[in-house]
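Let's start with one chain on its own, the form predicted alone, as structure tokens.
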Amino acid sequence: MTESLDGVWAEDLAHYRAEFTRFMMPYQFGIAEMMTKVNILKDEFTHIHHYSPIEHVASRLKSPESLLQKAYRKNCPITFDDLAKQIVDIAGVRITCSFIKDTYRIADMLTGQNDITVTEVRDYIAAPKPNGYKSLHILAEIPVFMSDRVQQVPVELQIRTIAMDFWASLEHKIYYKYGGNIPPSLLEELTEAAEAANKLDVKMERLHEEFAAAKAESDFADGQLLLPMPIELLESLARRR
């Protein structure tokens, strides 16, 4: 009898594991689709424009444990339909940019693509969280072409600067170390650090713009403007007119 029950339990476990894998696969494919879009932009800027506003890109798929914990916090029934409707950040892509303006620039380029549908925007750069957290969060749906259907998969984009990302990483570690109950003195220091990170972002962006303007003026004065084609080819085309 026990062996029979064990066999049924193992069969049920295998069934639910397969169903969970099937449920998570579109999210994994959605991440792959979004990562491809981001990396195309990154490579284009690197090779064509000689400057990429994207410093780093990473992705994450919620683990079963993390997914269940969030479902319990939201009082979400543990069914695939309810999880899909209520947990919208199962798939995530994080883009780290050089400067604050770059975060909005990349956001506009991605959300402007005709196969991406934006469902929510939370601009924590313009309006930081009380603890100082800053990042641009965009919830977007991207089509995933399965063998039997096209599924719109939600992917959360987090776009932030290097300084914002460094602060958020540290805050995340401290948050979990204290189980969410960060001592007030430490929380105050974290808030001050967020302000310092923002000042650094603003200052570095100003220095970057000043350097770019000075270099452009110097190149113009020296006659060193970048040409899209070799000068020999341009001269040849001019002679044929």
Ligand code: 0O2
Contents of the next structure:
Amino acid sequence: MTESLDGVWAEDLAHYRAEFTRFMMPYQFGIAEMMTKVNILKDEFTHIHHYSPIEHVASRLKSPESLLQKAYRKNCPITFDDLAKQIVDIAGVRITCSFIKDTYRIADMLTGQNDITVTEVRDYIAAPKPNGYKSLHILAEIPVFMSDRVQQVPVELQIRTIAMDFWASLEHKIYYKYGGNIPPSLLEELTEAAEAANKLDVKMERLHEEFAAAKAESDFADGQLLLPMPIELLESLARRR
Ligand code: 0O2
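Right, the form predicted alone is done; let's see the coordinates for the form predicted in complex with the ligand.
So here's everything in the complex, that chain up top.
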């Protein structure tokens, strides 16, 4: 046995390294399951409807460092049970949509699937954080089928528009650069930028709706919405009137 500096045996450290990897594994599988669901929706929209409300999808497994920092921040004891109960965003999937309406539409499509259990919804789009952060957060459990058991794994879905995502990515970098203490002048500018991002979202959605209405009218006029069908079918239908 080899004792380390603070009285922990090296063999124990090796054991817990393996246990920690085992602890994280179902979260990685949970991400894979959720990504499959999101990618199916994305592909279906692209191929069948020729338009996808999902612009981009990304996932991340919380790093051990970030997990530890969050546990300290939340006064969460460092045990596997406590981490599993209190740190609910170990698995994260972020969906970026074109328009605000699409964020809710995608959320409904995913949460309506009967193997998904929603445990919490935080709607920071309807009620943004004081710094201007906007995003729809849904904590959902998804079943993961393993060799000897089925585990319900929590995955945090963050659904937001491109403009909200642009803002949040920059704010995240600035937040970490200043260790959480952003200078007031920069904070003010970030708040202004969040308002500008929101105005852009509202304007783009209105333009899109106008365009969609005009397109639907011209598609109908061009006959694009009419299915090709045999003349006998139309004649039979007409005779039965
Ligand atoms: P990272 O680096 O993304 O993993 P709670 O203590 O439960 O109230 P918690 O768990 O932070 O708060 O939940 P919340 O507020 O729903 O935030 C979860 C995640 O949303 C964060 O994870 C961020 O990814 C993102 N987020 C929340 N607020 C902000 C914000 O003001 N700005 C930006 N850019 N992102 C935000 P982590 O673990 O903090 O960070």
